[in-house]
Amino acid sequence: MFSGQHRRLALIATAGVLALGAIIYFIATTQRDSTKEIAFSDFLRLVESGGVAEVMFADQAIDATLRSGAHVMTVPPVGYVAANPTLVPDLVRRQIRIVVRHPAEPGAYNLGALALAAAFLGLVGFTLYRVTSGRIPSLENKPRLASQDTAPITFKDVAGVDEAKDEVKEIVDFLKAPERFAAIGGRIPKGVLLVGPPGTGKTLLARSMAGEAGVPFLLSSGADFVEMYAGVGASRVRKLFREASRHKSCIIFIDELDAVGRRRGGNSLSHEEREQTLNQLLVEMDGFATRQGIVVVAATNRPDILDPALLRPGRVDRQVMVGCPDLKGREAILGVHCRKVALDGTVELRAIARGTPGLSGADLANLVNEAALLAARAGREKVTTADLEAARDKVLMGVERRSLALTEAERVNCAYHEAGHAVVAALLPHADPLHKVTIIPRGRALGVTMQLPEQDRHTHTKDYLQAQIAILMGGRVAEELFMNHMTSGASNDIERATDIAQKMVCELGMSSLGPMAFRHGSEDRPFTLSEDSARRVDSEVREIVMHGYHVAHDLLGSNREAVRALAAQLLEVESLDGSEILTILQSNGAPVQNGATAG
């Protein structure tokens, strides 16, 4: 790549180039334009005044220069020359000099000329074009080098991901001793591959390996083999491991896998180029040249693009996941990111991560750094519980933007359709807690109602889902009983809703259909689904999103009373949590199922 510097340079010249070419195109129009053309009769009388220092024959022009130095031309008539013998002799007694040539034609020279000059400036000015945009291919991509200095991560700053920590720190402990594991005929593993949703800590874990390892640490991406040129991608992989085998024991990390190890196949010349890229990373990996002591560490959110050949056994001899951390793991990570910001006494940190479930480790940092910002924009010294639960607030249901201002009709429409989800949420015994309901407009949602499971969930019964699907239809039945009509606000839950009971139906075998399969499979492994199929999938999803929108519909119509004095209090109140929502439920004879979670 070129710096700054070198950038403005090349600007600075392709202007200079651009403008030395305008003036030579200036200096030869001004010269052309400067000839006059006269009348062959003036042409005469010039030479018998004696004014004409020098005569040119070109074809059937006569080019003259006179003593005072300017161009004229003329044009004598058709076999005025041959006729008259006498005129040669009588230019060279008048001691006029006599040039005869054959030029080519004036405006085929000048646009010939002037096309070759537009041709060169061009391929100046592109040239330099892709200088100054960083797309000219420099082999002299050289591998970064990690340092104590440069990532001061150790397995310290690294939480919520126990199992997959032991997996390298074991790849670490090997290379620092590696005799202890040979002692036993072990041989220290040629490649692994860290595999996770994006934001859960695979390049955290690599650069703590960095920190804690007193081997070289050789950093590189995926997008740093790509390349349109041909053969530079796999020059810069030979390049890679030539200065890795410049070490006794060394890791190799390359971050973003995906982008060079997708599976070979396709005709473009793009591909001809990666594919030769991996084919020289897999020779690398594991091939005639034996390199002991060389790990590769490299980190995916894409695994089932890769090329099989890649993840054979001898080139990545392990696979560790890295996955979203439980209850525990995500106290941990809150613990240190908490770290470094001053909290009150009073904070639970356990309590923020029973309310947080799902989040990944990039997640809970922003929570915490949005906590952060918003004591520092109150005027607080110290984080407090407020903080990092509007925080958590403002993570999982957006931002709040009570600058939208809507109409009372669509506050009511809003109230009631967020009291219908709530409501069936804490009637039907299979669903999560209720934590928050809100018409206060968050992210692109006019309203909000917010459950939290009391644990972490790894599966899903029927039942649970089918009360997710009611839930989600809970709103649309609201504003038929109660405001007698429809709106596009449902529109979202209805998608979501769809998406459930099309995997149920397809994927988790939860229907009439029994435990089949109807997806369309994959691009190597390609599923058709027959027209009848096709329709009894389609039936059976439609069956089972019309189930919970009449188990819905049972709900709100025999707890009418309940659903009214919830949407009165949130258009009152604007937001109420899961604690005041049961109490109104319970004080209007609402048969509540299930508890909430703290607000």
Ligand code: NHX
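Rigid core (definition): largest C-alpha set, two forms, superposition within 1.5 Å. Residue numbers count along the first chain shown, from 1. Quantities reported herein were computed from a predicted structural model and do not represent experimental measurements. What changes on going to the form predicted together with this ligand:
- Once you line up the core between the two forms, the Cα of residue 534 stays within less than 2 Å of where it was.
- In the core-superposed comparison between the two forms, residue 214 has its Cα shifted by at least 2 Å.
- Relative to the superposed rigid core, the position of the CA of residue 400 differs between the two forms by less than 2 Å.
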Given for the second form:
Amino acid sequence: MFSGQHRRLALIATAGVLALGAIIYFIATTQRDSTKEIAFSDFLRLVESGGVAEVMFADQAIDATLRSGAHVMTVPPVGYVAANPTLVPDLVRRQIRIVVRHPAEPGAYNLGALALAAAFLGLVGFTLYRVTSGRIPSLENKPRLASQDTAPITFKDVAGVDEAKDEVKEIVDFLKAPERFAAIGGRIPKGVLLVGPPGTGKTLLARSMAGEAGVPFLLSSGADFVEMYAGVGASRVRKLFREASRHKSCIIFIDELDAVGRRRGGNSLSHEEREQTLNQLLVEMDGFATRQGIVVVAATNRPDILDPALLRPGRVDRQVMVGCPDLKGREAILGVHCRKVALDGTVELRAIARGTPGLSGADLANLVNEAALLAARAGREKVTTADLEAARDKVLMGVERRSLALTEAERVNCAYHEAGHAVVAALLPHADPLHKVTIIPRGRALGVTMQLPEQDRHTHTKDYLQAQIAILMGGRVAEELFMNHMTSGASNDIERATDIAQKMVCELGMSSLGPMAFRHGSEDRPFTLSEDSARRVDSEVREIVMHGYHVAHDLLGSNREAVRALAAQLLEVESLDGSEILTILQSNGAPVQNGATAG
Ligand code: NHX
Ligand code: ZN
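Same protein, different state: after the form predicted on its own, show the form predicted together with this ligand.
Below is the whole assembly, all chains and molecules, this chain first.
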């Protein structure tokens, strides 16, 4: 798999090596040419006229040094030397020095050429090694067989994806007794595609299918099959299926199927190799009979870009959605991960689950682990609600960087910037409630204003999106109104606001351009935006962002006391939760429109 950059590098390196080779060849051949080849009869005449000082019998040629110091060489007719026993005495008589080179011993000249050749080969090898970043693929790359020594993962260990579990149960039943299914004559899917965003437990679900059925689990990734070397990917696919056929029944798991299963016929440089690999995969899938008890489970988060041939009946013809967990799912997932953790009796996982909308199973696992680490670091025996909440903030907002030294001016600017976000958020009825505001640097941000929805949101209203843009503008507006300057710190806010506005215009039909999709063309979607449309889209996006800016400007301009009080309190205590913010705003006369998210 080569990026364009790598390709260019490889090209330059190859050209360099070739040029060097040409130079070496040139030097080597001109050296040989400095010895002039003459006709054998001329050589004999030279010997007779006494012009030769020395002859050297090489393998098949005769090198001669002339009295003038020049070198010539000639090739005698085959067997001439042996058939003319008088030649050597003749030379001796004429006082010509005779040298015979041992045939097995390469002369100094050959040694030099050999060394050059070796150096050249070494350079080629080294360059190849360098441009492949040291990744010389081994053809013997075996699929990883899930370790047998650890207890198998079963459905008990997989929480929050109940529908997906129900859907794959049928396949588990088949794997337990493939003969019985074959006897009835039912068609069992050969392949299942698990579709969902990263971290939602696709691999875990596949593993648990193997665990439930008690069959081996062959783990591989589409990325393993994509190699720059022609045929390597296809050969690995063949190996994987050969390995699978050694088992009575088993699950072949292919993660990131999109890496190899992309629609064919693209114009990318590596597509030929990938196509070959994909074809091999299709051949193998068609090749094994279902009664063998082999089921392919593949995972992707981009089913739309897969080659349709992969999804045809008899191949990966079943799709199971594995989405981000809902409130109940998150509670169950937290429960699974907390089994291994000493929890304080007062912890309510339901409350933690409520405060973590949008987090995936992997995020939640991370959260529980962080909480356990926090508790351990603080010397506590049990994980408390406070640990879990601190871990949640860490996972959602990034790691605190208390050691980052800000100047006082930066801190003040940060306090007003965040207060600006917070006040706009509190005053807009359609916004998510405030969760927390902090001027402790976290991750890449110097300060953070965080809202949390009261319930999981699956869709957003236009009012909500407009409020979100106004809140994002609140930071910059506060800098302008209270600090009389602008800083570069608002860059991320501006980017996010613009992104939302662009989506509203181009995808969501929430502008005066109407319910149309405006998009640039791509490889498989030749549709392009007309210049006129592009201009109108830009002006609509600007209109929407500026509307948010004006809303923020109005709200902050008419609630200056509330902003000042909040900023002052932030400078004092650095972090405030939602209800603390609302209290400060209300006691400073701000017409607060929504509550705070607990926690
Ligand atoms: C800098 N960082 O780049 C410094 C170190 C205005 C008080 N010179 O808007 O921290 O200025 O409401 C993801 C998340 C860039 C990507 C945050 C990329 C922040 C954050 C720039 C607060 N809070 N800006 C904010 C902030 C900055 C930045 C990001 C990102 C500041 C602001 C960063
Ligand atoms: Zn901001």
